[in-house]
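Read the single chain below, which is given as structure tokens and is the form predicted on its own.
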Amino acid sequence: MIQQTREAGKRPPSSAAAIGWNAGQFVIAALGLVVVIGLMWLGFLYLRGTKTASIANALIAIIWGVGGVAALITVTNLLIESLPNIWRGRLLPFLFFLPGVGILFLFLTIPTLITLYQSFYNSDSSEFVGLQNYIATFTDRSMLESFRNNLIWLFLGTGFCVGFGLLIAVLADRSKFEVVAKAIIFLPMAISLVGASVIWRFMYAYAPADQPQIGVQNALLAAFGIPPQSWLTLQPWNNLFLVVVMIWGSTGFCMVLFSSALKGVPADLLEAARVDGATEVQAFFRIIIPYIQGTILTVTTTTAIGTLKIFDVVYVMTGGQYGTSVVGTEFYRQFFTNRNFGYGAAIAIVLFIAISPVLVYNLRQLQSQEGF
């Protein structure tokens, strides 16, 4: 009898509770899921039918959007938690990464595919034209000018941002006023490049020589008796004046990342190099640079991506006129101003292809550094 009791105790339980199945929670969660989906659909219909904007509609939209998504995830989680253990372990990870992947697919992948489709059609997407839009992209004079300007932004903008950021990070790291110096350099990052462009438009403002100069640059020239210059129309140097805006606004970003990397360089390694007779310049190029090489590559590629898709600075300051047009402004002009959807889509795809290799390289660098 005792032996039979022990064998019965060793038998694996076969009840629903033993395998993690909770029928009551499953039914409640399933009903809750139906209710939440129904309420979200009704909210969508209501918001789509509203013709005027009001505070009440704004509150409903916030509750419908944020609260609806939170409720949807909550009841879905309860539904998965009520399933057997084997299914719970398989489905639960999808609950947390599928919404993000779905949003990326909805707002990035699908628009990219639609843009690619449009690039093979004419201006109103009514006639298939093959590769004509892409041929025009690489033969049109304005586009060739845009490619030239993008190269200026790529090499000068990236080079000076990274170079100044690294130099300031090294100098500030050895200064007693490190915090103050870094705060001053990083301050332009507190505003967007659009705001920085507005500020620098006043810096470059031009007025005839017989009128008061409100631009800082021309006011300095006038103080020394030099005629004022129309900086933003002075071709081809106006492209360099626009690049200065990005350098001013983005150097702080590079400086912060380089400063963080410099903190990771072992102090005893630098001290040993100095004891062996190495100068500060030798220690910088032979120890510091190799040690933070991964950070330098990551910052450089990230800044390069920003220069390749630059738009806001050029659009705010010159609108792409006076020989300053870049690929981003040319796309905007063709797609939204000229309503040439096929040509504009082709420009967007070319820009996407140009950025992709740099982006892939950047992701591989982050992966090699276990950044994600």
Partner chain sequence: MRSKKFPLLFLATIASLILAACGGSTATVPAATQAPAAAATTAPEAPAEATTAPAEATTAPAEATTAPASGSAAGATDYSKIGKELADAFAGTYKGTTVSLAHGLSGDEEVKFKATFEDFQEKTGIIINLVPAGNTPEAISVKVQSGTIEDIVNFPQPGLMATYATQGKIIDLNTVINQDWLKQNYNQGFIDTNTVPGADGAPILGGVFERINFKSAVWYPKKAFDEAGYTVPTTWEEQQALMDNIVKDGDTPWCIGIESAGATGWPATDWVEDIMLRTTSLENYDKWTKGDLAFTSPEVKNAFKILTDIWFNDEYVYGGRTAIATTNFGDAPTPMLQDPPKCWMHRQGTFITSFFERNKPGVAAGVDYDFYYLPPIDPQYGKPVLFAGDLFSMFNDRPEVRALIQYFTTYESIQPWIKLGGGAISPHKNAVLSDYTTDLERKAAQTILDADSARFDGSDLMAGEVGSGTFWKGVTDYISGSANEDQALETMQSGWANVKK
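All figures in this text were calculated on a predicted structure; none of them were measured in a lab. Heads up, when I say rigid core I mean the largest set of C-alphas that superpose within 1.5 Å between the two forms. Residue numbers count along the first chain shown, from 1. What changes on going to the form predicted together with the partner chain:
Relative to the superposed core, A345 undergoes a C-alpha shift of no less than 2 Å between these two forms. Put the two forms on the same core and the Cα of Q334 is off by 2 Å or more between these two forms. In the core-superposed comparison between these two forms, the C-alpha atom of L83 has shifted by at least 2 angstroms.
Moving from the form predicted on its own, what structure would you give for the form predicted together with the partner chain?
What comes next is one chain alone, with no partners or other molecules.
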């Protein structure tokens, strides 16, 4: 804030906006704002009445959404820029973050606060029960099992996804077949989970020894004369087989982000290192890694959060049975099967608390980010 005004103050007087109150611009911008809001309201009414799909409606929606936001921000920006310096510096940041953060607040923060409230109440939120739901969360046998499994997911899932993602991104970056290779790794992301569940059925399927195996893994065993295994009920290893599904599906996410970050590593920097005689491996650790560490943090954070709330893979493959339940499936079970909103809410809040170390680390990074 202070920094912001200081920056503004540094600006050369040639900047017209810096002179101060600009009444003419203010009036025009204010009028523009009214017009834009009016148009957006009309667009809203039109879209509200739209129940049929067509490309035309999609285009109108894009124009309404993107154009509307852009126009809104542009005219508001004009409005703010017409204000005296001090106000300009104070208001501008809000112009930028308020639309996004505001929607986020409406769509997720408020529901989260409701969840927090529910977590202190009984199943249909009619009676205050204090910490009872939280106590249950940490004493219930199946919850404890879920916590154990989530740790497996957290470390193996995150480790392999981020590791493979980085490895593939780096290799692809040096390969002539970059696009093809990346597309292949990306493919599992594009397929819906519905499809993925069928895919892994063909990998893990089990049939009694005298039936033909339709699962690849058991067919391989059979080729070596080993009796077939029922992979998904083989405790505790079945958790690993589920993690494999997630690694297969989510490595593409890490890869795409790393890949785009790698493109930002200045080529001359690498060239200079090579001229200095650094090996590829050295260049990787000394230049690439430090350069993309921000991305590594981001990707690790999102992947770790993804593993903490993992639900889909487990639910589809085993339904959380056979010792594979995770916090996500337990939440779902309480929230929808049992309709125990209090307990389900408590689980969601516990997840929220569980990521606080990640949160703190990210905030520290934010702190170190310089602004204007």
